[in-house]
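Heads up, the chain below is alone and in the form predicted alone; it's given as structure tokens.
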Amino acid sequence: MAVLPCGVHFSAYKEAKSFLHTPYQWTSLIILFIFLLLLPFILPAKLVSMMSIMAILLVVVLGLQITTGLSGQINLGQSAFMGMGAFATASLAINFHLPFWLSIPGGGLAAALLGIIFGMPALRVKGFYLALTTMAAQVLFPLLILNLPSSWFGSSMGLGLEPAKIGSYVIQSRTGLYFLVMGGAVIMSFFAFNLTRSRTGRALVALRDNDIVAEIMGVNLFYYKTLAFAIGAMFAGIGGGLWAYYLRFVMVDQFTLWNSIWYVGMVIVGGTGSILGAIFGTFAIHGLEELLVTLGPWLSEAFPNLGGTAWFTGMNVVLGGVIILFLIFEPKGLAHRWSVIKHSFRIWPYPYL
């Protein structure tokens, strides 16, 4: 944990646990906020559109953060529970006409069960046993989707939304859009990082770390461990309703197996327990897979002789080269990093602190 900076003490336990002790890193959070407002209006539309879907996906891997990371519960189906919120999101928009500040969290809310009822098996089965059963969502949810009546999931033929509105303004414009996916992941973000202060976040760290002796100490394991996938299926089943309406239309082929491990590739660059390392992941991650997409056609044209296909093909092969790199290298991810480049900072000249 990086040193405070100078001049910097408390005198009660919640100022300690504050993220921000001063008005410099105030002043920056306002900048940061300023920014997101402006760069809709500055920045190509292309870029727009990215940082977009990054947001979407940060409200899912902060979820997963919160599951694996935070708690220590090995999750292989995020994608699934993503696919869980935005079908019902869609369905609830569609069947019952309630609004998307209304749909989006009984998207949450279903993905949320989904997660209680594949998190159960959490208190008898740890590690490579628990993957195996989170994967069983991941498995089960496309066959649940398909075989339901058309009528509430739409079936293979997937569900179409109408544009998200507040008031008579339709929210439909590229920018419109960017502000409501936005909005939710600043919403999110706020809601993961101060869980990580309250006494649901500590029982969480205290089942990760031990969680036998987090038993002695009084933690209910069956609960704690089941409101853990409960908490992360919700922020991936909100996450989800975002996608439905930035996209709207879902089917079940948007939420596969593959992402689901991309996602634990994320926390797992950016730094597993920290939910700055969720935003960090997410951006490196999606950051670079949009960069090797934008390069693709170039490399192609320059080493015609690798095929058309070829740095597509490899793109995968690269960024899981990355996530290797990073357990080898960086195994506490870029908020460890972020952490040590502070530390450095507050106590230059005198590296011996």
Partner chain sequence: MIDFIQYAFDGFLIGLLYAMIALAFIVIYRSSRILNLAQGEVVVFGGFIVFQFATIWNMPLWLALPLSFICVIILGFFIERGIFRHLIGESLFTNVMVTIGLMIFLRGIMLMVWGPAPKLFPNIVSGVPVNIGPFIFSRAILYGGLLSFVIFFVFYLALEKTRWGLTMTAVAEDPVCAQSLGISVKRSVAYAWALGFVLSTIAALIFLSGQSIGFLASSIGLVALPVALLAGMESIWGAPLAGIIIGVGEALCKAYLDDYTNGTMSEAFPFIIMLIVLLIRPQGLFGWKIIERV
Second form
Amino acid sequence: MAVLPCGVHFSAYKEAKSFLHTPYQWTSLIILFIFLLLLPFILPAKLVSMMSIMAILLVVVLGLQITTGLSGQINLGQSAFMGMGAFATASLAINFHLPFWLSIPGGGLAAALLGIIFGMPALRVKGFYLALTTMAAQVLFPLLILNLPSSWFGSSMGLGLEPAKIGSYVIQSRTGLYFLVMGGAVIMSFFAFNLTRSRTGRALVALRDNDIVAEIMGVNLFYYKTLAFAIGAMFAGIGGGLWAYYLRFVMVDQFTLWNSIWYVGMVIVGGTGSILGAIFGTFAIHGLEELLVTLGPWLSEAFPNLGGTAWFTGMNVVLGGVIILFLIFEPKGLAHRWSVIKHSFRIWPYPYL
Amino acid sequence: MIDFIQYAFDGFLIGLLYAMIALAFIVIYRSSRILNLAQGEVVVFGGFIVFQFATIWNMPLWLALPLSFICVIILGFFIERGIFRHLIGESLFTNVMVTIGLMIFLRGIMLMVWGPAPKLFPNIVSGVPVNIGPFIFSRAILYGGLLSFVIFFVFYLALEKTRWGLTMTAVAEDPVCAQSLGISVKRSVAYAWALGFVLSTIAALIFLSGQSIGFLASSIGLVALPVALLAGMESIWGAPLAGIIIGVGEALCKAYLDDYTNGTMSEAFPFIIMLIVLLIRPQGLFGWKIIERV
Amino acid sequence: MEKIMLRLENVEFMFNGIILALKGISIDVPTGQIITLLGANGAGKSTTVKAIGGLLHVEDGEVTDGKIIFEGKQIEHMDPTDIVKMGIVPVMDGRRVMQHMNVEQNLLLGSHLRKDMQKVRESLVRVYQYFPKLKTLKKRTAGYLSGGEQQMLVTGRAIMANPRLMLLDEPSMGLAPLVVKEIFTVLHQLNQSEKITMLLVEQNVRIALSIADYGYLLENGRIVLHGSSQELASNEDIKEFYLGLNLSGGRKSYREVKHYKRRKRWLG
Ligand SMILES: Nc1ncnc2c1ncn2[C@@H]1O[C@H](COP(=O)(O)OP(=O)(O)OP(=O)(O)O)[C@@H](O)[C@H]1O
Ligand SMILES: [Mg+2]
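Can you swap the form predicted alone for the form predicted in complex with its partner chain?
Up next: the whole complex, starting with the chain shown before.
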């Protein structure tokens, strides 16, 4: 059960639905925003790039959290949906000269469409079969791109695109890109947080917990299952759009099955079903990865007999091991730990509720 | 025409190899209800263990092979002990996810221990390609195909015709009821993984003999998934049939369609079949139909 | 004095570390007898059976106090496999057949711990004698059998394990009276001719008492009444609340019901 801070109680449904309850929560949110705004000016350049990549990944993982964590539809094709968004965004920008604030949502829509197509079987097949359909989507996606006319998605050459522009300001500096993608991430996180507390969010959870009962309770299965895929894929598509403007070059090799699998790992470690979990998972795993990449050369100098690549590749061992350990010992992920800690502060000095 | 038959036969033999990997997958699934997404990694891992004994430690094959098999059997037991024992009774979702963790973990170990660059795999079946009439076959794949029939038959007998096989199947069907009959779920799962590893290693021996081994070879496990699905996830003798269908189809796509599709049709074929199967007949050709009675 | 085969001593059973399902129950099952365990829904009957069979570890349940003793050995923390090896064979409720196996495979499955195939084949013949219907359905997929046939199948499967103590959980659940009669006749025969001891959980009090030697009445995880079958069958409260008989003809008055409740509290 959620424990509310002392002195908070609701007298209307609208209040209970609202996200922030105390002045303290408002203050911390504002401080977070200021912190995010100042970040590119205080952090070294390398860390700013890292934060930007994390912001992009976060959008993608948030989407997966909605499809898989919240609604329980196993999805091994998130990276393909991201790719769809990236290619569509790039194509819209190149072929139709759309500005970024139109082409990125356009990418989101394209991905959502793909999500719907591959989510439809969800009505007929369940459980691991779904893992297989989405895996097929992931394998087939690059093959599809390669076979479409190269004027659409660049085929095997990939697509390079112009930097995003606001008026005459060209977003291509490190700081500018940071604000672009972080802005996207903040908007999408806000959207995700609100989704979980809406009627739709609850319907999706009902779907995950028991779809037959959900249907009997009046949840329209077809609609919501498809919606779960559509929303999740849309997030991936928007992440892909940001990616397109960040790298300014998209190619099928950037969107592999292996990436999809890592996204699933991030969801598990962060905590399935929790938006905060997606944030934790992305930051924990991508942070660890970057750390190993950064420390790698240094470590292999310190321990030369272990070979040059061992530290980098060790990341897989760590992630795989962490996923397994979390599933066995902490199935609710980091987010659960976090809320346990938060609760025990709130009810302190009493040990139990 | 000769070409066509040659392509079809090549596909046939490769299909039997896919079927063997699919069988590893099926054995694990029908004895524990675990969908092993890490199957490809398991195959390559087995291959690397043989590589370690035969090439790095330079043992003769008659010593290296038995040692490798003992090694992978222990590994199978270890996986049950370390992972699946703790997950008895957990949801399907958890079980799928944990094999994803296993996949990343195994790949990480392979990258760490043997490095990312492909290595030369020892020649298990040496000798020149075999000529039969106008056709030419790789020796390893041909012998592998013959061997696979023996293996399918043995597994069919063991799993369908013995009480031991029944106990393995019972665990998949209803683990709690199986326990009430005195069947040890843990042991069954452990055997399943050990057998899965052994089958995968045999497949690796055939597939990799004289070729290069690298972590990317695990993509063969990806093709085995559609094969297992088409066969029906519980069917032992469905595996060779499904393997042949997919193998031949893939080979013919490669020969005749790849030129018009940027070389992608053969890669896409198994997964297109997989999607069709999922939509039309999720239980595959010979799988268990879900018995729903009200 | 008869020999006690299975003894539950003050057993407390807890789920998830918080739900106390059995609140200290003591049951004696003497060798060669049929003991019945009666009680309303949710009383804890199935829990008792599964606890004896060691089947609740996966459901996060455990014996938190007391002992379960089978022929002098404490078994409450043993593995289900070892428990079956000792000769205790549970037949769980809900007729859990292996749906995708055929009838004969299901039966053979029951015998998987026995080494002597000759004896196993003899058992199979005997099961077919007890339930001739199963013989005609030998090759039928078990999932498609009717409820009664499935109940025969799970009973037969338990016989195949060559049990010394059978734990039967509601064999009559949802079956037609004639089928119930057939199954109970077989159970009675098994007890008489093969000397299989039984702990029989039932809601159908009348038929349970007709073959049982002794019975226990379980309510809310406590034993509230026990006695020989005759004693129980003639007990006023059992008659009133479980057999639906009524001595005076009309409905019992409120006061009498209260009287029963008070007694129950006292007994519990
Ligand atoms: N796995 C479990 N987790 C938590 N509580 C449980 C569990 N299994 C049973 N219980 C609880 O234990 C109590 C006894 O259940 P049990 O199944 O033993 O009843 P029963 O006497 O067999 O009833 P019925 O006649 O309906 O089968 C019930 O209150 C039930 O809710
Ligand atoms: Mg019960």
